[in-house]
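Heads up, the chain below is alone and in the form predicted on its own; it's given as structure tokens.
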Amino acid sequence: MSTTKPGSAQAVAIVTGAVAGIGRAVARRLAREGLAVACVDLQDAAPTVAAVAADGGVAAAFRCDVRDAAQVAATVAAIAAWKSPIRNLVNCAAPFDPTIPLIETPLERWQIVLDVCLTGTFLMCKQVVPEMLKGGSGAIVNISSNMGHVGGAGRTPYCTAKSGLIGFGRALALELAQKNVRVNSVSPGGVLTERVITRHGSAEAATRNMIPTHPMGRIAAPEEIAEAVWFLSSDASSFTTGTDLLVDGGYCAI
């Protein structure tokens, strides 16, 4: 479903929030798998495509803010003059969120929160499915997170927007379950991003802080994600759709 057969065009792969941490890790990691990778974000994803072409692989960076409907149709018919079929979609997308109390969350935060994340998942799937159906198949994965399966004080925009990330995939997979594309979530517990160093400080207190909460004792690289995001948009669990993936080293097993 997702990888390039012998002799057949280069599929592509569409990750958002690609110029750094999850999205990254999660563009390289597909790339590695012979697809080519259209490396999207409101930022210049360069330094990501650079990273795929030192690995030996293939991408081009699509700038694009996919809260903007004209600019996402625009950014997916660009992507797919570049290369065809679309295979497959990694929706990582998200603003940082700083941790205020709600009292305290101003309303352009709580949208930016939801705009990003819920908005653009939706207009990105708007755009991208009818051309994985043109194509005959296609995976969609949405980046989700522990917290949107448990609260988090002073989260309460990300908490929702992840966890409407959920019930978003469950809706959209049971639509297109007869259709060849699957649509599944993944959600990570801690990851040691430049996003959650900015949030702790350093590397070291971000570690220290968040070890407790994992019951591996440990939180994770974002090269463990993209083997989970790898799992649910290949061939390997072709008959897996509508569900949720935590890869939280046992943080929602408390």
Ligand SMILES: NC(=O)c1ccc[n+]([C@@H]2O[C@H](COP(=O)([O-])OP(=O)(O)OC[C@H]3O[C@@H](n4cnc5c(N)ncnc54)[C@H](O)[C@@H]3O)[C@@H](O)[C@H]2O)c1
Second form
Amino acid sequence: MSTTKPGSAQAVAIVTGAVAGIGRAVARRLAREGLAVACVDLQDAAPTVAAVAADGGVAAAFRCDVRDAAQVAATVAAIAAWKSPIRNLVNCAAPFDPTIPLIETPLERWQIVLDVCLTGTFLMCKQVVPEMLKGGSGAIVNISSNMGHVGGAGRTPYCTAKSGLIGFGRALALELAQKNVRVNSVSPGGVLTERVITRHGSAEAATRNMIPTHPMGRIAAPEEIAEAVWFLSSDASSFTTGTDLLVDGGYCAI
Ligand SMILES: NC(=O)c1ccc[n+]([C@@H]2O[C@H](COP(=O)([O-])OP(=O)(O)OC[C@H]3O[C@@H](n4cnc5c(N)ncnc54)[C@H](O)[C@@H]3O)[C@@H](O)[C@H]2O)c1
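Can you now output the form predicted in complex with the named molecule? The one shown was the form predicted on its own.
Full complex below, order starting with the chain above.
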């Protein structure tokens, strides 16, 4: 069991990077299934909490830098005091990474991408897994990327972090395989969010530039990624652990 059935006690799903984009769509999707969603972000997640409430769901905002071990521990303790059991964790936070050749990439830029994506996921799992074991079940979904499967010129930190998340998920899945906690990842292709709008300069440019690399002839809406996250978070994927699900419109099939 990794989800709340209607009518049962309200279990908690933690979503990091929940302020906008994919994180917000995931928070709304999980809340629609009856989970109380803890929206964790460096920024104030009040807009996501309001969106969930407008849908008729339950959510709360927790401000936290997932790179900071003390903040993560305090945040997970605060979430457990808010509601329990914690059944789901979606590690979605990532910093913006500009496209820069490796020889021009400052060490700080390399460090922040690895720290948020990898160390942040490690720290969240380290605090949340004991809560899942206490509650008897859990499902973790890490948000990787098509860039975790293929290279992207000028994206060495991001490609390293995102492929690292897939390895991290496999290892942790094996550790927890007989403890009723599943660990998987979702690898989106291009999704229209602030991240890609910033990279390409506008929504129109992002869409135009990314269409040629996506065989389906379009990029995704955040809600399409949220569906895959829900699948891996729910009992619909009860025999699935240690895997990665590409949701990339065929990007990696070429
Ligand atoms: N948009 C895409 O095309 C795309 C494609 C593949 C993978 N992804 C991945 O999906 C996830 C969400 O992407 P998005 O496009 O919605 O991004 P986004 O930039 O809109 O959201 C990222 C969120 O992470 C938060 N964050 C950053 N650093 C943090 C920290 N230290 N602690 C806590 N929160 C922090 C930000 O405040 C932001 O709310 C990311 O992991 C991204 O790498 C996105």
